[in-house]
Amino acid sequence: MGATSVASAAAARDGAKDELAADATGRGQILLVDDECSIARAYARTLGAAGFTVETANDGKSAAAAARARKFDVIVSDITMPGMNGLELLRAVREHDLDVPFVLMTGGPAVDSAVRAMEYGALRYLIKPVAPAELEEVVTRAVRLHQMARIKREALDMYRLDGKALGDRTALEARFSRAVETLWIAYQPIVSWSRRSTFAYEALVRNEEPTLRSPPDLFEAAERLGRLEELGRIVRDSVAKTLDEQPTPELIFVNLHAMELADDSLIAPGAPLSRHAGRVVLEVTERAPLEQIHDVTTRVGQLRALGYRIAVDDLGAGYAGLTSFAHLEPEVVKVDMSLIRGIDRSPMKQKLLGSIVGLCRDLGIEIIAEGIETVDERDALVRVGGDLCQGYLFARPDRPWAITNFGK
């Protein structure tokens, strides 16, 4: 760490000490959600006379244009609310707020209810009617932790990774849901060298959501929130409007997360993309081991009965190895680029990627060599055998369809 970082670092630091003594003044800035008037009333009391200032609103939406206006150190909410309950609160703060501390109250304890609170990202869960000194301990507690957070976020912000937020569940769906709201799909083309032709194009999921725009980070979030399958369908449906609107005759590479070939929908001859399922190629990525999938050999046998050829992706790279060509019998295989990067500088990599290029000759097999950039590159892997490129030497993904440079 450089000595700019360094003072940076201590800088966040000195602001953050700053701001707990001007919040340790007041003990905190507390917002008390009730629609029972009274009941506000009497929290408020309590805390008010232990040294926090409160601030009351007697409805969810009230509550969350409040949360939205101010910074609080806490939110305690009842559960059970006309119109925008306390977890449907909780989602709205987590929008723009991840680490407020939320504690939640009911005077109907539910089972169901108190593991939602606690998955949604609630403190606590506390039982009404709450004793003064169990609910001045409890906004106590929530204080500190959220200094604490504050202060850690402070340093996260500066050293941050690959630009990822933190959050809990709440705040992934806000972000999650952003990013399908604002979903779209670029097609990047795929070429024959040889021929200097499109050989096909890529459908790959683009969104607007800045801490999930990463394929990998999207489907990530999806398989953690359970909506895999969900997004599945809205890319497969969204390519397959793209068919519907634009054609093109060349093939269409689809990328399908390895567990949604569990999902019915992908195998049903009236689904959206089926009716184009003579041009398309699922390209399945193995971000999770095809063992745990159910009669997957009976299910691709479906697939390629209403007309889909199946690639295997980033050989090279992931789970991709002799089970993924034991399940899916591949009619294309495509390079992870972390084997093509640089071949042109590695006699090894060449070797390699030659005898993977003669391998799948011999079984019948179109290889692909994906993450091409350089001259270079592309002309190593020629010499080896190969034909098929993708990469930004010829095109960057784009809105359909994408012109191709064979230039140079």
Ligand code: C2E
Contents of the next structure:
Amino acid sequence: MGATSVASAAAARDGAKDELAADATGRGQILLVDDECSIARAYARTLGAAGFTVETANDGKSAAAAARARKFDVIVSDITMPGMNGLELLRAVREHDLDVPFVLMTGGPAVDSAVRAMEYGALRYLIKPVAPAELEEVVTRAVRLHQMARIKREALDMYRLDGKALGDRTALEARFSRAVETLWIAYQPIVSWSRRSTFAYEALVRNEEPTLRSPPDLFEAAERLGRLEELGRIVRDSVAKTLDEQPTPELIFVNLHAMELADDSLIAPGAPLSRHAGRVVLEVTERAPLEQIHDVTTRVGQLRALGYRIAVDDLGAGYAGLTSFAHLEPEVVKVDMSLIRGIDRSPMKQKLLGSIVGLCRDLGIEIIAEGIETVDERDALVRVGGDLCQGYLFARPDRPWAITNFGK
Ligand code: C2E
Ligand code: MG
Ligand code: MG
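Moving from the form predicted on its own, what structure would you give for the form predicted together with the named molecule?
Entire complex below, previous chain first.
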């Protein structure tokens, strides 16, 4: 048992990983996994007769190896198998293939395994014995969905930045290098309205490469080129240089890409920004999940030991869960501007922000409202108990240190 074997007479594939598997072999390539050889053979015959190319595996481990080596359009797997079961196989495959549809089969329906199957991204959950017509129908549909998923992912990859094709890697490298050469940091005041004073500045990256002007595009390009850590370091070193050369008493807020949390240079006591840590608040956005970062809590502890404080950025724009709070235990929360925009005309937004302000007060967390553009938005914030704000009403991001406008 354990070896995989080609169970249909359809043409063998060379297995090039990046091609759409269904292209070369009629209706598509199926990996069928069942520890009972007779069942695997019967299902393979059904699908083979329907025009699919079927490869069978009799245990999870060899199926995982086959899925790593070749592209399949659909994986159909039994759940209960000795060794690696169907759910574990699904998880192993998802580590390197986010798209391939997974159909799980089981002899005895169990609610918890069905729920887990769906959580791990299984497409269908079938109860055995599965009728040939049902198997063919489910697999046919899954192949189409897979093709759709691949096409969508390719389109996304191609048109991510500004709706323009990214072009080849060399071109992106050149544009990214131009962005880095012209990189500078803008600072936007964060103000206390009650005191009419500047409480802090947020550092925001800027560059003169026209196709990578927006910071999220710049960071996405860095991610694709594997140069995220380098970009984060350049930003942090640049902020540190400004603090060395043009000291200012206010706090400085610096955005961190979630991946930067894994960079050892961030926690190095000798790093240029570490020397200013006592005045720096690191912003971690709620938009990106922190789950992929190894041991976030330890990292955050190390940052605090250096003197840094932590802010959750873009509250209300990301995941509904509380994972960022639990991991980060922030000193500061920044409410996303989507919750601020038009707040003076939205009783719902006022109620929400009022609750956030009250909760943060109870927890001893400072709260900053981002993107205040009008006097009415500012006044609505003050009415629900807020005070710290940031937005075009006071100042746009600018060279250090921008003048704050308290005039209105
Ligand atoms: P963010 O950290 O939430 O920054 C606030 C964004 O809102 C900034 O956009 C700022 O220019 C903009 N903004 C401030 N006040 C107003 C306002 O009143 N109205 C409107 N409509 N916008 C306002 P920016 O600079 O384009 O940055 C976008 C995002 O890119 C930032 O969102 C942050 O997540 C990321 N980013 C910017 N600089 C850096 C950086 O140095 N490192 C990292 N990791 N991320 C950065
Ligand atoms: Mg920010
Ligand atoms: Mg924000």
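So that the term is clear: the rigid core is the largest set of C-alpha atoms that superpose within 1.5 Å between two forms. Since the model is a prediction, treat every value here as computed from it, not as a measurement. Positions refer to the first chain, counted from 1.
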Q | Residue shift check between the two forms, rigid core fit, E134 Cα at least 2 Å | A | yes
Q: Establish whether a shift of 2 Å or more occurs at the C-alpha of F102 between the two forms, with the two forms superposed on the rigid core.
A: yes
